[in-house]
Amino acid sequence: MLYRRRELDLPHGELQTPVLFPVRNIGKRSSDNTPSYVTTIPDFSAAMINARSIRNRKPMWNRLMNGVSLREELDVPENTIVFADSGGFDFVSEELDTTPADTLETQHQLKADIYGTVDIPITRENRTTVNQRRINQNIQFALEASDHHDCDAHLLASVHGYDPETIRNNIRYLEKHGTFDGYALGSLVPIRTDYKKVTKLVIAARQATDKHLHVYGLGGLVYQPLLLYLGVDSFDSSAFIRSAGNRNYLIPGFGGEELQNIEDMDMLPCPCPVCGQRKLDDIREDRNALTQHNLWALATELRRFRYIVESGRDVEHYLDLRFQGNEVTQRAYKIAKQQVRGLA
């Protein structure tokens, strides 16, 4: 097992890892509609934001430049840890409209604690030559960010690749030619159902560096225990929001369940503070409550894994049981286990 615990010393405080950064949709809308969680779920004192979206939302940006802090705009305490990515996922469908220096300046103005370098994801649809050009661009963007970075915020180089060798070589090249506090692995969301490939790419990144490793976009209920097992330090997810929008109820240890499939139940199966005292019909009609419950589900999954480790129990046996109900994830975990054991 590659699982590990560390502590990051960041401008707004210390952060224990491994940790999930819940994605906030501030900037994507005229106002952030992510329900409150920072003061109610102690596991999540952090947030992931899209620096580009905020910068391009002019009324919001003007407020921020005229004295309102980002954390006030998010309605969270000032010691909340913020990870600002470049908004690279937007560049799958939109033209690149920033530079490494401009993005760093935006992240600095937002007073983020962790910066992700500018990146353009690769996709299955693109030809190999297009993807290779994007991979090379991302390396160059990261090195330019390294040259301009001069503050206490942590700088993570965004890394993309279509095979383990490319991932390993890119990280080692960046480690040799730039200065980074860690690496953030991208372009995994489009291939998230290919667990075998994702697992190999993550292990390649973990092998290439002992520094902080973040995985973009894969912090959902199924991937979370896999990423913890593979030694990933942090991950982010908007699954709790998207699932709630589809009336999908996340259940720790199992996965998502559409509420319409369990509508005969009076009380829901989770006793979390959101739904423990409320009936299914109440939760179904309250999207914010469902979103908050889904975050509690992610927190429970994370706590459960930590408990297994801290109590000295057999993690691999726990994961054998955790994934036994799903043939696809069971096969993915089996592959991950073989690869991890092969590293010993």
Contents of the next structure:
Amino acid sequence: MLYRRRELDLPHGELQTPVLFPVRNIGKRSSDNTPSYVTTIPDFSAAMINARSIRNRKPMWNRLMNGVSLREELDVPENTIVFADSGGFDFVSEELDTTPADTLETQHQLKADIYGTVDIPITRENRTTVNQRRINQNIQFALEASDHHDCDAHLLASVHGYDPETIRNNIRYLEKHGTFDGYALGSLVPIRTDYKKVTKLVIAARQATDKHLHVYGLGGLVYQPLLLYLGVDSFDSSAFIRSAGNRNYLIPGFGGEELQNIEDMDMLPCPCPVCGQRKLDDIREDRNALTQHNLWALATELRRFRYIVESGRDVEHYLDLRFQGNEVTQRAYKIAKQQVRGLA
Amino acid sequence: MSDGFTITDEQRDYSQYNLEANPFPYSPVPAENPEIFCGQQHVTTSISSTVSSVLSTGKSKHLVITGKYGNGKSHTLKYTRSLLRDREDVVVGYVAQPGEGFLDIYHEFVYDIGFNRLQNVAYEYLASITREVTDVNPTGPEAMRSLIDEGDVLLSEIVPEAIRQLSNITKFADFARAIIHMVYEDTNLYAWQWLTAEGIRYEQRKEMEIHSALDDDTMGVRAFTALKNTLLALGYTGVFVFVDEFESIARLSPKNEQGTLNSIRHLMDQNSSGLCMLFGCAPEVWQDVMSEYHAFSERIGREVALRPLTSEHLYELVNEYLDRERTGNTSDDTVQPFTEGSLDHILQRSQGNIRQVLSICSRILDSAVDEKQSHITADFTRELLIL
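For comparison with the form predicted on its own, kindly provide the form predicted together with its partner chain.
Everything in the complex follows now, all chains and molecules, and the chain you saw is the first one.
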């Protein structure tokens, strides 16, 4: 098992890892409509934001430049840890409209604690030459950011690639040519159903560096225990919001269940502060409640894993049980286990 | 019930003949890396001349070695291969038999080169590109592998350029991509399968952005030429292809036989430099090829025939085999425990066929030990061979 615990010393406080950064949709809409969680779920005193979206939403940006802090805009305490990525995911469909220096400046103005370098994702639909060009471009962006970075916030180089050699090669190249506090693995969302590939890439990254390793976009209920097992230090996810939008109820230890499939129950199976006292029909009609519950489900998954480790129990046995209910995830975990043990 | 079997793992004691073991093979098939080659001066001269011409001038040259079954065609080809394999500037592959067509020859050739060698070719090519586009100077495949692993060079910087240049050299972009994919652990087995013409699924090809299937003789010729041109671009002097049991093309239907010979002819035509093909073929089939397929046979240039062993060659051969297991000093040129009379009888019995000579020698030596003979005489040999 590659699981590990660390403590990051960041401008707005210390952060225990491994940790999930819930993705906030601030900047994507006129205001952030992510339900409150920072003060109610103790595990999540952190947030992932899209620096580009905020920068491009003029009224909000003007407010932020005129004295309103980002954390006030988010309605979270000042000691909330913020990870600002470059908004690279938008560049799948939109033209690149920033530079490493500009993005760094935006992240700095937002007083983020962790900066992700500018990146242009790759996809399997692209021609190889296009992906290779983007991979190369991302490395150059990261090195440029490294040259400009001069504050206490942590700088994570965004790394992309669909084979272990490229991931290892990129990280080690960046390690030699730049100064980074860690690395963030991107472009995994488009291939998330290819568990074998994803686990190989994550392991390649983990083996290439002992520094902080973040995985963009894969912090959902299924991936979370896998990533913890593979030694990932942090991950982000918007699954809790998207699932709620689809009326999908996340159940720790199982997965997602559409609420329309649950009819003959008064109370839902989760005793979290959201579901514990409220009836099924009540939650069915309250999307915010469903979103908050989904976050509790992610927190529970994280806590369980930590408990298994801290109590000295056999993590692999726990994961055998955790994934036995679903053939796909069971196979994914088996692949991860073989790879961790060096058998595949 | 019979108790006539006596099965034991007890080894015979050959020490009375100053031998560690029986040096002759029980089943006389050519060794993978033969160490002994006797006689046949005219053959060694012809092969040396052909191979040396390619090495010294870079021009392509080909040769057919004919000989009856058991006269040493395979042994000669494998012996020549073992001599060439030590050179770093050539690639040599042995094809045991031509199979059903040129694609099988290509497949066997690449298999004989092996996965590791082909992967090293990919690393060598990346090294050449690295030297060109960066300040780093990798000198070989291992150095290149290390530079990639350690992050001293950026894969995404050199791979697109490597594919571009290799596509230009080979005029075969799919081949270029397959070679470069040999360095990626996720795809190198697919790349290997494609390069060996084993066939891979469409999805596997798609992952490497390879559009064509390598599944017929024409593609085989194209891939072979691409491989040879890649090697020449890397500074290799030549590619040596040894095709054994060429007589088996006579088993093919006339259409397939002609197709195979045409493909080899096209290969020769497309590779006027850096290619050397040696064929081992039964004389009667080669006669047919010469009379019926002029266009092919005229491109071969030369034929050399392996002859039955003479008395002197037999003496030399037995002596060399015995020397491999000698424990003590014996006088020079001795073939003891064999006597000259016994060797004359063996020559007569085998009609100079090497395979039969080795088989008989092996059998007689064991019998001599079992019957505690101090020497292997002509009479002992005669009696044993009558049985």
